[in-house]
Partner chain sequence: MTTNATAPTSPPGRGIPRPKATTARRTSVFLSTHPRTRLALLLSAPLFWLALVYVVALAALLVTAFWSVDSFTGQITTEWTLDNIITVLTGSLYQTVTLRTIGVALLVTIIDVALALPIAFYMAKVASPRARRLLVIAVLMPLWASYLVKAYAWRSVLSQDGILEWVLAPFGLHTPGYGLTATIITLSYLWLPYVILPIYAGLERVPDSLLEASADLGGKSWPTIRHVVLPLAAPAIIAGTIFSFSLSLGDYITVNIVGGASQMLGNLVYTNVGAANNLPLAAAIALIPIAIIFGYLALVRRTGALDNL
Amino acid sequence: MRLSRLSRTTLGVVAVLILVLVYVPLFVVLVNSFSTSTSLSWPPPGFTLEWWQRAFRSAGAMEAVGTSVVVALVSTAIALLLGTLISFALQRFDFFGRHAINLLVILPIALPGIITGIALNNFFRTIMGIPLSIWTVVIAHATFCIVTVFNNVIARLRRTGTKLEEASADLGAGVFTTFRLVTFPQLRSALLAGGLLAFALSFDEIIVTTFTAGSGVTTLPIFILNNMFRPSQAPIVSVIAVVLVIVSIVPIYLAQRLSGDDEQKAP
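Return the coordinates for this one chain only, taking the form predicted on its own.
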């Protein structure tokens, strides 16, 4: 299907406008992190590295970074384990309710974050009687991080099939040997891509975190929200926001490269 010149031009203009709306605010945040103005006046009256130095010397910011990293790592580890097991169960076995379970696994990432947050808050506090803490945040994040791992792994299982594993079994290899030498190498890049996406998703999540974090738990997004409107803190928040964007982009970029390389290698 060939588009007319007018259609191509219109689509190009719309695409450029969308990219401008998405990336210009990020560029403004980057510039503000070097601004000499404490009120972030525009255009910046001058540029300085003072806010970057103060941000990295801020005990609250560093503690929030550490909390976010711990939550993201543990959530990703749980997601890798459970997401992989669910993928094998749904792809390799046929049983009653398989499609319903598939829907339930994907549903957490499709639901609005505020709905998930309220539901988990009620579950932890009202039903289970568990006080909110860093571990309730980890469990909450794992519920939607599982989806990214699940999608990557089950897509790889569907594409690779079971012929190599059957051949390995015919040659006398046991279940664990087959998994170690045949199955896992085929899944390695999918697991890495899913894990990187899960880490990025958890690291900058704020809506579900707000409902499931205890009073003493401050992740980096919550730290940004709490300090955004405080006097003289706006430039430091801009610095932290830039770091957050970078930390989120790098895993997504690596995951995309891994997925692209696998697509090129596929027969």
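Residue numbers count along the first chain shown, from 1. Computed from a predicted model, the values in this text were never measured in an experiment. Each form is matched to the other, and the largest set of C-alpha atoms that superpose within 1.5 Å is called the rigid core. Compared with the form predicted in complex with the partner chain:
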Contents of the next structure:
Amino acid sequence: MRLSRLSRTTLGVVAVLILVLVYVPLFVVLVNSFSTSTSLSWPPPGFTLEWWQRAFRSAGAMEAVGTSVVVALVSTAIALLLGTLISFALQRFDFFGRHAINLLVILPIALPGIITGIALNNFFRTIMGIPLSIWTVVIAHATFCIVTVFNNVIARLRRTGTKLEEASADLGAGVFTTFRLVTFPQLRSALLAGGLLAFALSFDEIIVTTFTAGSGVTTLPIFILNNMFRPSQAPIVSVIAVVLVIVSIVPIYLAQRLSGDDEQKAP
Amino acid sequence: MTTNATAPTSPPGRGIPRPKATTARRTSVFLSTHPRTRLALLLSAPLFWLALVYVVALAALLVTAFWSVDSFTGQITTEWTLDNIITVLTGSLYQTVTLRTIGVALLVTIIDVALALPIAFYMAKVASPRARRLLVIAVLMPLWASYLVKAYAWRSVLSQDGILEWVLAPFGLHTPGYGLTATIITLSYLWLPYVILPIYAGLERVPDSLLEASADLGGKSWPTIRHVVLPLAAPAIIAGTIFSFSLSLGDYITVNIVGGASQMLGNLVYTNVGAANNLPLAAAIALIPIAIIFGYLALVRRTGALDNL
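In place of the form predicted on its own, output the structure of the form predicted in complex with the partner chain.
Full assembly next; the chain just shown is listed first.
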């Protein structure tokens, strides 16, 4: 399509304006983390580094980060395994009930979190009689993370086809050797992208977590929710948010690099 | 597919040596000749997980909606009754809140699609590869700032002495404060990246050659977008709307943070599970969003949107 210079510029300006809008609230959080005011007044009456120091000394915040990382890592690992298995089944085989299984994978993310939350809470406590703990959170998170891995892997499987695997089998490689040397290397970046999304999804999830976490389990979102409205703690929450955004640059950059490499390699 | 296991031995010194008949090799041969077993092995673990954890939990929740709570002991009585369903269907509170929730979810979805389309189009079809990469990063980054912090940031932006009032006051305008408008703004903000990303991915898959062909045939920008780009990107756009619609439908935390007193379905479910300890009624209320989402998924299934999530 040949867009005129004017429409290109207009589109560019609109895109930049939307991005500016997206970053205004984040900017406000950044400024709030240095503000001497514990309420939300603008412009800030003065600036201080106190909140940053207190945030890094806050044992509760650090422990919550640790819990969140453990939960996100384990649920991502489970989601990677189950999501990959199910994408192979749905992409490489045609069988009765395929669409139902597809829907089953999507459902935990398509249904509102509060429904998944109360359903799992009821399931663990009254049906299974399992007390809520960090592991019930992991089970819940893994369930709705499967879909992100599934989507990435199945898209890659559709694109790569089965020619290389057939060639490998013709040359005498067994099922396992072919997977290790041919299939898996082709999937690696899709697995990383899906895994990153799953990690992010789990790390930020609050509603399902509220309903499936045992009383002693504080993930970072639960910590934030508990402290957000306490005047003496609110600016610390801002500090945590700023740190999270900065830290997130690394995985996003990595994912971008990897997908960029793929584009260049693609025929 | 053929396997080498039964091939005749090659003359010494030439060709591939015959593989040793290890257990792994035998399993491998068995698997490659039994596709149904392969499928069963692939499916058993994920299906076991999803069926056991999710389907059973969801089914149990549906069943609970037909039970009731003993008002004296607070225990669930497992006698079948339609009372909760009738209460939810006929109660004016539930009707109002349902309509309000659907209205908010629809508005949020429309706003998000309207914002996502130009920026996704610019990213996919106009920007240089370098600029595109930077834009993707710029769109993804807010996704990693915590949901709660972003909602809280909007509380700060919209407050009476927040930045919005500070910007608007010189023009004689004022912040909308906390309420339904604030809820719609905040939810649109929170789900925007979830709508941009699938639309961007969908537009990226629209081949440039089709756009060139349209231009060669005399199609100007707007007709090309309407007759070529939009129909091809429709499944991706619908996939994006599933996110914004469903996430808005069940939200109660943002509503608590910036929503003032107006409730949504999520709040009703939450209060009935927590404070009121009435799981059967909460389950009956939860049936409303479940029904809406299932209706929506059934409606969009044929468009192929479910493959674009």
